[in-house]
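Listed next as structure tokens is one chain, alone, in the form predicted on its own.
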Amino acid sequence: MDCIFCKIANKELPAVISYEDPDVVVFDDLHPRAPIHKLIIPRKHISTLNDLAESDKPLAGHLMYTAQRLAKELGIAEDGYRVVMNCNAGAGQAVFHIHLHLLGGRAMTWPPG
């Protein structure tokens, strides 16, 4: 498989990683959109939500509460954070390999910019 993603979670490719457990890995985004901007990926390769399956449901949330500690522990939780899951290219999903982003330190306007 040539997943990106897939290569930083098996550290064949470099990335600034900053929490991993058996199911996740989180590490810093290339193209900042936020002072405080991570990617959350499960180590387990699904390309988009679309193909998650209902056996994915602890995994799903296990992305989900891992953005929830990581807010929490980079200091963003209280002053409020953003999480964001784009789903197939029209959504503006670059690696089909689900992630969560993380964005934060900053205050968040609508329409996302």
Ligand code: AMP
Second form
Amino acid sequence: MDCIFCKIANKELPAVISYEDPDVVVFDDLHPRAPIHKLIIPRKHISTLNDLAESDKPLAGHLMYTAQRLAKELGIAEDGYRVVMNCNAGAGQAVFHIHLHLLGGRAMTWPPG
Ligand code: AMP
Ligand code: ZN
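Switching conditions: you have the form predicted on its own, so give me the form predicted together with the ligand.
Following is the full complex, with the preceding chain placed first.
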């Protein structure tokens, strides 16, 4: 499958990987929007949040749990951080393999626009 995040997960494309386990991979965003900007992806290819199956619910929890654990490890948990998943082009999704953005290290405004 021609998916850049599948290729990163399979080590066919380079990335700065900060965490991986049998189900999840975390790497630096190539164009960071904050001092800390990680992408948390499942190894399983799921195109958008709309394609999440009921059987993927534990995996979705694993992604979210990884985000908070990493935020604590990176020292941004107390100051605050943002976790975002864009769904489809209208929300800004550009890579069609689901991913959580973990953003921190600076103050962030709300609403995001
Ligand atoms: P989204 O717009 O939510 O689909 O986010 C896709 C993100 O992937 C963007 O923040 C890009 O900067 C990032 N990105 C695209 N290609 C790569 C890559 N090869 N390695 C790391 N991050 C990437
Ligand atoms: Zn993929």
